[in-house]
Amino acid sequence: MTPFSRILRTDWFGPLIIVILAVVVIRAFSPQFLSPLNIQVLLLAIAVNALIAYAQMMIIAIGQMNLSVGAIGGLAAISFAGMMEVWGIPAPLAAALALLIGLLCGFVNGVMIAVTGISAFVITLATLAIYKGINLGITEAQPFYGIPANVKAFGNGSLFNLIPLIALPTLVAAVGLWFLLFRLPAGRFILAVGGNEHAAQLSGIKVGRTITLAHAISGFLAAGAGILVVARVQVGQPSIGDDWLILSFAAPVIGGAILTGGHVSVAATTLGVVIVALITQALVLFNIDPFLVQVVMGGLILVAVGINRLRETRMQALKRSV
């Protein structure tokens, strides 16, 4: 197989072509699309949305789903803002504690799924309501406005007047996830459990521990996204995370993730986030109703799932023919 043939078979090649074509088409109809301001707006959206997508991607990798991604991110966000405003905790320590809250929420999800054997759909649906209820109980549905100047500066700052500072944690997370999934035993265990849980157990992998690890990482990433949203919008809104669910599934699925588990791609998921951001930006530039984003994302998920299903069928047919 030639190097070019191998590239064609990667998960990220198709989304990359779509991104390039989308940029060319949008630029042709809107010359201001590639202005420094628009590029910065795109990167701001990508920086946050990528962490949301990675949080769901880790759960898809084990063949499950996490409906509480947004609730965990929202709880971490208002905890981060509240600790700084109410208790005067320094921003770095507040961020660390908020990340710990996200990690703990994900850990609780994973333990309950592993111990009870109840579907992740049911468990995370229940914890979605619990974490959201705690959020509203803490805030009484009122925002936290006392965001320190250094957090606001981080949320608005940029490198070379182009690359947002909040994109740096996302870049670190992307590299770390790639290294975990494809270079460390823990990552291989996660993919093995997603590929065939029974076979993974027979090979000596502790399935319960692996499921718990994946959910804990998911909670940690969701909390990171919540913190970045607070820095970006400069307020701790109780509604943070309410609209994350569709996006969290759209980007990994567009990136070729197999919903039954065992196959995900960090690069392709990131490109899936870029595709969604480009669609959103195009709708704004062309003065199209922004509520259509939800319709378009739903359509993209259906198309991507259909393509993935066809690919699965072909792979199974090839295995049977060998």
Contents of the next structure:
Amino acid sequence: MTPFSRILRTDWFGPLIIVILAVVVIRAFSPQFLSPLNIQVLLLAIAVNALIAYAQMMIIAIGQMNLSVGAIGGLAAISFAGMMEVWGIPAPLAAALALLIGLLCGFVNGVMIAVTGISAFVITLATLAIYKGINLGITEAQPFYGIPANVKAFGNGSLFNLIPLIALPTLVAAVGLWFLLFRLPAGRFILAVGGNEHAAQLSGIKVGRTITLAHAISGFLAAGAGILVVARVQVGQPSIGDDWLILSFAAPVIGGAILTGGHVSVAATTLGVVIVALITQALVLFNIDPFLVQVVMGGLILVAVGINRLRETRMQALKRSV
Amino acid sequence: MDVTPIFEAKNIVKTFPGVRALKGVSLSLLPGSVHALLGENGAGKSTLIKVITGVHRQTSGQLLLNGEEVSFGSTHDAVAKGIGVVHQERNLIPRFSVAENIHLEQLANSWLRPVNYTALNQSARRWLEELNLDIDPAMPVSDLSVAQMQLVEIAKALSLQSRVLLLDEPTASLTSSEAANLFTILRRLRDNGASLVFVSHKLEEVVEICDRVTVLRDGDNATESRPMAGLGRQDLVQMMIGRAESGGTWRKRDSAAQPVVLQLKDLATSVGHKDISMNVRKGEIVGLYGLVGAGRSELAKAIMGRFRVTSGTVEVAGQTARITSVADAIHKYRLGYVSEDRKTEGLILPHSVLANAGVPIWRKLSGFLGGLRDSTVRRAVSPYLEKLEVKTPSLAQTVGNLSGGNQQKISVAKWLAAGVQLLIVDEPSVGIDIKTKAYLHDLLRELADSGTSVIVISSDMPEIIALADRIVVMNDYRIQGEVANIGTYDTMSQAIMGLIHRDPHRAQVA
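Any chance you could show the form predicted together with the partner chain after that form predicted alone?
The next block holds the full complex; its first chain is the one shown before.
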């Protein structure tokens, strides 16, 4: 195989081409598209959305789905804001505790799925309601407004007036997840269980623990996204996370993830997030009703799944012809 | 015998709630030997394998490794003691590299030590060389052929220092040259002192490669660890079923004068068939032989309207037929297909016998407003269920609770009730014991005698030779040729293998 055809076969190549094309096209129509301010706005959206997408990606990797990503993110977000406002806990500690809450929520999901063998869809559907319910019980649907100045500064700050500070945790998460999934046995177990659970088990991998680990990481990442949203919008809204579900699946799928498990790509998922952000931006720049974003995202999922399917069947045909 | 056994199972009893699967079975394996483990379905073969590999723990009895008693609480324990197994279904992670698959077991010990892929590849190369397998260890397993995947699994077992290696139906999906290559490797492993256990339904292969044999029957030893020398295929069958093979022999049938029921001309399909031409006459049994992956089931499904025909013509009873859906095939052209995978494609397991047998004729029987009455369906299907001697307490019985043989009878019965003129039967004897198989063969012959045309798809050469009037050989989604069956195994098997390897470019080498 030549190096070039190797690149063609990677998951990130297709999305990258789309990103470059989209940037070129949008720039041609709208000169202010690549202004530092606009880039910053784009990166803000990408930073939060990437964490949401990673949270789902970890579960797609084991061949399951997590409907409670948004509920966990929302619960962590209001916990973070509430702990600072009501109890006056310093921001770093509140963030750490909120992350812990997310980790715990995911852990509970994972343990229930691993122990009972009930499908992740059903379990996370139930915990979606429970976590969201706890959120509403605590907030009584009222936002927390008392966000400390240092959190606001973090949410507004940027490096070189270009890269928002809240993109930094996302960057760390991306590198960390790549290392986990492709270099550490723990991550390999997650992909192995997703690829062929029975074979993984026969090779001595502890399937239950692996499933629990993936869900705990997913909860942790969702909580991280929730905290970043609070820092960005500077309010602890109880509704944070309500609209994450479609995006969380869209980005990994655009990035070529296989929903039956065993194959995900951090880079391609990130590019998936970028594509969604670019299209959202384009709709705004072209004065198209932003409410149409959902329609576009749904269409994108269908196109991406179609392309993945095509790639798969072509690969099989190719294999047979050699 | 002065060689001491490397592994022994003594008086193994295994009970499940309500069933005594093993009633005191023994087995002893010698180093440097290939040991056949035979038995019909339900004889306890797979239970014994599961006990030996640590999936189940025996209820009583001993496992001895080099004379010392061992106890396996999990598959991991068995592996650690050097008991390797290559299962019938592939147990590899498709997107992982060959090297990582081989070493997954070793990686499973730690969660956080980074994986060193360079070292992994290097170590994998050694095991691949041992098996003469010239593939890049960094290649994903999903890019390999089935035969290569199987060798990777053997490499995986070897890398774990397996002293005993169980191979469960290793040749089920291999071409004959791939199987021959596998046997060469197995013989070399044997000569290097490995103790191999070979489980197979293909008795010809067992006779060829094994030097010792254990036969199980109804959870007991029919024979325990005796040398293979002097035993032939018939002796093995006799030990397995407790008597000589009865019925099920080929007889000459002549349908040359009958009209052609199905004619395919230069057919190509959306799944990749090319230049498919063949015909089936009224009352004829045509065997469609080929290896797993040759495209036989896919061809059957294309005929049934499940896959699209892209060029060429299909004629049913002399008329050009455009079959675009399975409903068309059944109702308009009276074709039936008994799937090889009766559990997922052939039957609706949680439904009753009556519902399953009636599915294809519901449309025909439905009356006012499409209403359907049980009594109507019962009247239509009962004669066929009786004729096939389906053993069921009642027609309301859930099909999933019946034996494999009875399930197969129901999947045939439903097509008889539908009054098909051509029945395609895909791998009819998978998962059925020898007695039921002979019975099923008689049934298909009777069916053909009464005027129904039958296409039998099988990878089991003795079965095809016992059944078919004419054998069409497929390979790689093409027809390689056809031969009239004369019923003698040696001549026919050579003719068939000759056809499979007719085009040297297509002969695959693992």
